[in-house]
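A single chain comes next, written as structure tokens; it is the form predicted on its own.
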Amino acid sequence: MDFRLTEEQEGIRRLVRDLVEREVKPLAAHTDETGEFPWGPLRTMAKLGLLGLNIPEEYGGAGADHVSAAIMIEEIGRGCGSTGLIVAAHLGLACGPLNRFGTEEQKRRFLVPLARGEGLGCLGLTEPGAGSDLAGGVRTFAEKRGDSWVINGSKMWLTNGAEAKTAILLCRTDKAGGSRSLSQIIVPTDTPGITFGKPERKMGLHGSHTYAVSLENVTVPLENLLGREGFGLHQTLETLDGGRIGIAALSVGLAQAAFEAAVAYAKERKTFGKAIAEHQAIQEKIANMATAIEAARWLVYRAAWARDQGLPYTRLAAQAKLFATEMAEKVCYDAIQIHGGYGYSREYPVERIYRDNRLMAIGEGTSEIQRIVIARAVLGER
């Protein structure tokens, strides 16, 4: 296996890093403090084709591979966690399943505008009584009435919800229950009967808005069924496999940002007559941080590469997410330690980065769920 990046992938890194340094990173603190949705940088990304980076050109995208998408999300996360999560959710959780399971007509109608950046997408899975247990917990029901689906229920934690143009909702379409009773349905967010709550008040990622939504007699055509009826759980799990690579990449970017801030501070801050970077205790932390980030980065790239090659990547994606998110937790913690008291202050970015990363070990399946996925894959292989 050759994991060297291509010239095109390195070019995408340079392009995104330049954009992030100009437009994303300078707004990160403001986005966190105000909770404003970062429409400005997102519009620039749309013009550059980044909001459909790994979507085929015939459907409005740039036709790049999944490794390139991981690199992009990593670089955006290096500048702002909120903006990184917005893009990761749009590209992985909305554009991804539309591209993978959509009909030609669905792709033309829904995927093309999303890939062009003419609107954002979101995915609705979680409910008040359904988190990791989607098969048994989903209560939102879609009933066939004539030539339409009529949807009633509620969803929680929709990233990009009210800002999105198109939502993909996991619904129960068979009252008999079981894993074959769930289906994915495409729902434009301006459909009558959809009511979004206020953005959730969260620990971090304040610029990435997350919503609860109620669905009351939301009616869409039968042809808005995404993929096969009764295969919604299977399609969702496959979607989450890809989404986990995006979250892992985002954590690598956040860790890289915290690491760079810590190194810069360690070179400037002096104690006992010399820069703290010269103290062995600080050097040990920096060495561990650099090594862990590099290991996580290549786990992410390997999972994305396997996906590009059409190889099984469920276990690889879970491993990348588990390691990268928990790595970033430790790196951000140590970055605050290196800053000392200043690390606890909002004057320095490491406090914000630490809060932003905390979600990563929860969303798209908790670390505990990742361990179950990995263990079952290993035991199954044996």
Ligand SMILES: Cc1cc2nc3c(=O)[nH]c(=O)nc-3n(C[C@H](O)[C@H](O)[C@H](O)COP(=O)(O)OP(=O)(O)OC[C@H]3O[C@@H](n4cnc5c(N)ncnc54)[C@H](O)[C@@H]3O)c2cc1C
Second form
Amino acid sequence: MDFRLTEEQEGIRRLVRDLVEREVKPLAAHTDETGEFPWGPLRTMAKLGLLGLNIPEEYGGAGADHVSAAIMIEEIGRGCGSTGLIVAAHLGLACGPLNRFGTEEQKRRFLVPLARGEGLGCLGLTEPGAGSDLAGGVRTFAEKRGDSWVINGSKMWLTNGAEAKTAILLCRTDKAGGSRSLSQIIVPTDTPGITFGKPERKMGLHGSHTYAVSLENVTVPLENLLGREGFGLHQTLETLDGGRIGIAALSVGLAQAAFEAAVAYAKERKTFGKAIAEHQAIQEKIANMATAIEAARWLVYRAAWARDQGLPYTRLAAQAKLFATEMAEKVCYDAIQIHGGYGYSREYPVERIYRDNRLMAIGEGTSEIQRIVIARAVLGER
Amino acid sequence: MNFVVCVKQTPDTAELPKISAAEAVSGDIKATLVLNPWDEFAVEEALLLQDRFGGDVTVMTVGPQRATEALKDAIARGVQKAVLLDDPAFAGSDAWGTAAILAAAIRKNGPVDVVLTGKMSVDGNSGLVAPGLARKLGATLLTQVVKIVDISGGRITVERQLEEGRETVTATLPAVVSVSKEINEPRYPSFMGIRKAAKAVIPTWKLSDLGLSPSEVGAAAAKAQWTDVRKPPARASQVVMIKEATVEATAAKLADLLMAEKVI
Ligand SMILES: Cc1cc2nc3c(=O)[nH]c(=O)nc-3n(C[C@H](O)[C@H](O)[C@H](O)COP(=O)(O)OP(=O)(O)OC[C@H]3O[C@@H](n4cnc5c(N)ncnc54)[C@H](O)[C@@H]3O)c2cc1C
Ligand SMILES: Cc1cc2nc3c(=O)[nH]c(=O)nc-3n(C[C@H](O)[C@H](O)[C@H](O)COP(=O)(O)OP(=O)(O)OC[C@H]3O[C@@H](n4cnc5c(N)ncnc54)[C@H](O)[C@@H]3O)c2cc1C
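Please show me the structure of the same protein in the form predicted in complex with the ligand, now that we have looked at it in the form predicted on its own.
Below is the whole assembly, all chains and molecules, this chain first.
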């Protein structure tokens, strides 16, 4: 066993950290206050090949491994949750399935521009009546008419929606229902009939815009079917396995940022004649935070590594996401606690980080769903 | 056109305060080590000059094996060739000795038109390596350079930033150019560059490769010797937060305090 990262992985961490310190972190408070989409840093990332980091070179990516991608998301999250989620969704939810299930032609047309960072991608699963229960709830219907799919329905909570160039939509393609009645369809977001609402007003992640979208006779060629007809649910679950590693990494980065802020504050703030870092109760929090972050980080890298090795990683990804997102909740809570009243103020970053992290235990499968996935794996049901 | 960039591996600026005098003397520094921030501008300028005038860029450093990391940073940004200059005999060199090692390596590397350096190192801070290098190479010295206007017909024209303003000077090649941070905006390493750097095998040139004698370098040859290295005492300072009901009141209070301290 060897826990050292490769030189390439270390190089990516250095690069992303440098970029984040220079361009992402200084913008994070502004992004949160105004809800402006952080195009500036995203353009820099596009130029450096980061928006296609773990996509093969022949499809416009950089050909790095999934561990590198996790490190990148972690480091972006350390600077700004919104920017981290934009990249995680783009890479994990859009580039990921295009690369995994796309035909050569689809990859050339849709993946290459996304991996080069010429546009962002998004994935639309959730609907007003379908979140955790996609199989039973998805109503958006794609009907075969001649050589086209004609899509009608609505989707909710699309991360990157209106900013994206390409969407992958989970649609019902068989009215009869059943586990083989869903399919993934690639839809350019400028296709007539697509209407995005205003960005949702959220608790945090204000720079990462989330949209409801209505689909009225949205027509795309039959060859836009991604993967196999009727296998949309299976493909979605596999997509989410990958995406969850990204969300888990993002929580590790957010927790790390809150932790660093708390440590710095604890060394400076004095009560009863000494720095609060010298009080045992504060030290206990710091020790617990450091340990939890370390444990979560290695669960994340382990899941990403298993994926790189071609090993099964569904359970590992679910465990990493469950543990990392809930660990970050606790770390952010304690970081605010260490800041006292100032932690509750917008003047300090921990308040924002706490709000940003809250989503992570909900999106891409709630903690409850992760526990179901893990328990099934443990109990040998799947 | 051939360019050589001299770079130093230094502690990350943010971590400088925590380095002890003992670490500085032994060279065994327990801090994150990076490409000297000033040298990022020199590397960037070399790459820009290569785009403008063609030719080769070689990056060199005098330092222990760990200093290859700084060379790899330059490779990740796009430099094609790197050399580490390391030999037990180099230990304890002063700026003049460092310049002697670099000059010998630059000669061995082949004909050179422009040698680029940073303005200074963030740890040593002397700014003496570039002048030493110019002297050793018999090259023109151009410091505080903020723009390279042109290189043609065996001459180089640059703008220098002086306290009174900028001056444009033309000088003969070869030249040693130390650059200031106004000269450019250093690029980030690219992913492909990082991959190249990870695979790069960087040669080490030793004393014998450079045709130098032990008496020309190292502690024995040093004209300046470190006899006592101390950390400056921490400056006692006090922070006063002023927050009155209105911005005007806060400003008035601040002005009062500054006047009381005879600052204004
Ligand atoms: C900021 C943000 C970004 C998002 N981005 C995207 C996106 O890009 N694409 C996309 O498709 N979706 C996106 N989503 C939607 C997200 O994936 C869903 O909100 C999530 O999957 C939960 O679905 P739901 O909201 O319908 O909750 P429900 O499914 O209605 O769940 C409600 C509660 O019931 C629990 N629950 C449900 N079923 C069970 C069960 N069997 N056992 C125990 N508990 C259960 C859940 O854990 C939860 O606590 C986003 C959401 C947010 C808030
Ligand atoms: C263990 C140890 C012992 C030392 N002992 C002594 C001593 O006894 N007496 C003494 O005077 N000094 C000593 N030094 C300091 C050493 O001589 C200087 O660090 C070195 O000469 C560079 O000077 P500087 O850092 O001031 O660089 P500056 O002159 O400020 O740097 C200007 C530019 O020159 C280039 N440059 C600087 N250093 C290098 C390098 N190593 N390789 C390539 N390019 C470079 C870079 O482009 C840099 O931006 C010692 C250093 C060490 C690590």
